[in-house]
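One chain comes next, on its own, written out as structure tokens in the form predicted alone.
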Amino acid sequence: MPKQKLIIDTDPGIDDAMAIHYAFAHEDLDLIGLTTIFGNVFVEQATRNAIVLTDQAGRIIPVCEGAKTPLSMPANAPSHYVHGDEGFGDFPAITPSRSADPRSAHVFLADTIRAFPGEVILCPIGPLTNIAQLLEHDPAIAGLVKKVVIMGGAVDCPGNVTPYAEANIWNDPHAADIVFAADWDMELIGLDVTSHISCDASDFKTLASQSPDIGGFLDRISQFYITFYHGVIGRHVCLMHDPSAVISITNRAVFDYESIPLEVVCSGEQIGATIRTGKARRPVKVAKQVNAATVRKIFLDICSQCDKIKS
């Protein structure tokens, strides 16, 4: 059976690195490109970090830089307090082996999806600016994507940057609303489920012993992330937001979904809130329940193989 073609739109970012290495390691996924976005870090840092992750995995795939700022509002500060000044915890900046693909993110996305109509899953795990720009650049593209799997949103739970908003949606609510209004098959893996999925320090120590290069890297960067979460939720764990979105692609049955038309609040106190709408929109399949222990085990089992399958 052919592998599932996948493009991840990303702002690496500690949990982005976990998600991307999971995708590289999974035998059923063919990660054919990365596009980068501001969010956890500045977009230039995101591009550098994305290329570094391909270097670690020995995969020469396109990495294309996307938007530096939101569509129509000033950029929020990067989440350096969560992910470190350079995006990988206390790691200093790592020099990648090559430069980014010269195409902008939305052009690469349009080109690649049109080259493989109906075959590509698009998985944005950062702010949705590049995806909104893709729709503006090529409005018919919605009919050519196999599906869109988004990490973001907080539909029936509190946000993580405000009481209402999850970080990816909050960083460009106008873009998110455009994406939720598009007529494509869309799934949302948001805080309703990811706030229940975690790994602890011993999990990453085990990964480091099983896969010393990539697992060791994930172990080191996770320490910064775990320290952040300990200060926020009082547990010595990190929440597995971005990996959970990719795991939902390989193991969809672990999640339970509710179909909900969505819109995003774009002004006022609740800006960035992802809410049910009465507008005539195609429903989004929103993950509402999850077997968190199974997701954790899947992540650890796959990532234990990271070094063995490096190209």
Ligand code: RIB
Contents of the next structure:
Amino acid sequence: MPKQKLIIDTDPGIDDAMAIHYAFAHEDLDLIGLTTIFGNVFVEQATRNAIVLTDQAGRIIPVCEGAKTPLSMPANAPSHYVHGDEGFGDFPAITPSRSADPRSAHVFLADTIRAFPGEVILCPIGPLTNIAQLLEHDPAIAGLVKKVVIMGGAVDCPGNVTPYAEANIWNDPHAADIVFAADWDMELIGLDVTSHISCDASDFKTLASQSPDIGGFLDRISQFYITFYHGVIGRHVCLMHDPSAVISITNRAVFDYESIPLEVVCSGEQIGATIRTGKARRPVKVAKQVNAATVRKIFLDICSQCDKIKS
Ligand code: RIB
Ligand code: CA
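Alongside the form predicted alone that was just displayed, please also present the structure of the form predicted in complex with the named molecule.
The next block holds the full complex; its first chain is the one shown before.
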């Protein structure tokens, strides 16, 4: 089977780093670009960190910087308390080997999707501002994307930044609503499944022994994230939000989906909530069930090879 072309839109970010290294390591994926967004960190930090991740993997793919702020509201503060001041736990800022591609995220996305019509899977794992700007920049693009696989949302479960909203949607609800209204093949890997998918400190220690460079980096940055989650859910685990979205691309059968037309609450106490809509919208395939143990095993098996695949 030919490799699947993939672009990840990302706010790295600890679990973003795990998702991106998983994508680099998987033989069925051709990660052809990264676009960056504010969210876990400032967009400038996200761009720097994304380039660093390509350096670690030895893969010189385009990294294009996206939006600094949401479409139409002030930006929430970065979640440095979850991902660290520089986005990789207690790591100080790491100097990247190169500069970003000069194109803005939505221009790079439109150019690349049009260069490979029907072939590119778009995987946003941060706020959806760049994706909304892509639709505004090139409305016909929706018919040229193979599919959109989003990490975000909480449909039939509580949110993680408020009782109603998941972080990526909460950080730009207006953009998310534009994205959910678009006529494209869309899958949502949200808290309904990712809140059940975790790895623990011993898993990352094993990864570090199997893949000392990249696995060692993921082990180091996971420790900050595991400490945060212990404070929130009382368990020393790392919830695998972003890696689960990429794993749903390589191993779709591990997830069960329900087709639901969605909208996003854009004001009031429930801002950022992803809710069933009566509006005439194309249903989104929402992941509702998952074999969490299998997702964990897939992640660890693939990432054990990270150092071996470095170019
Ligand atoms: O709610 C989890 C999501 O928010 C993940 O993408 C994480 O990286 C943060 O961006
Ligand atoms: Ca993210």
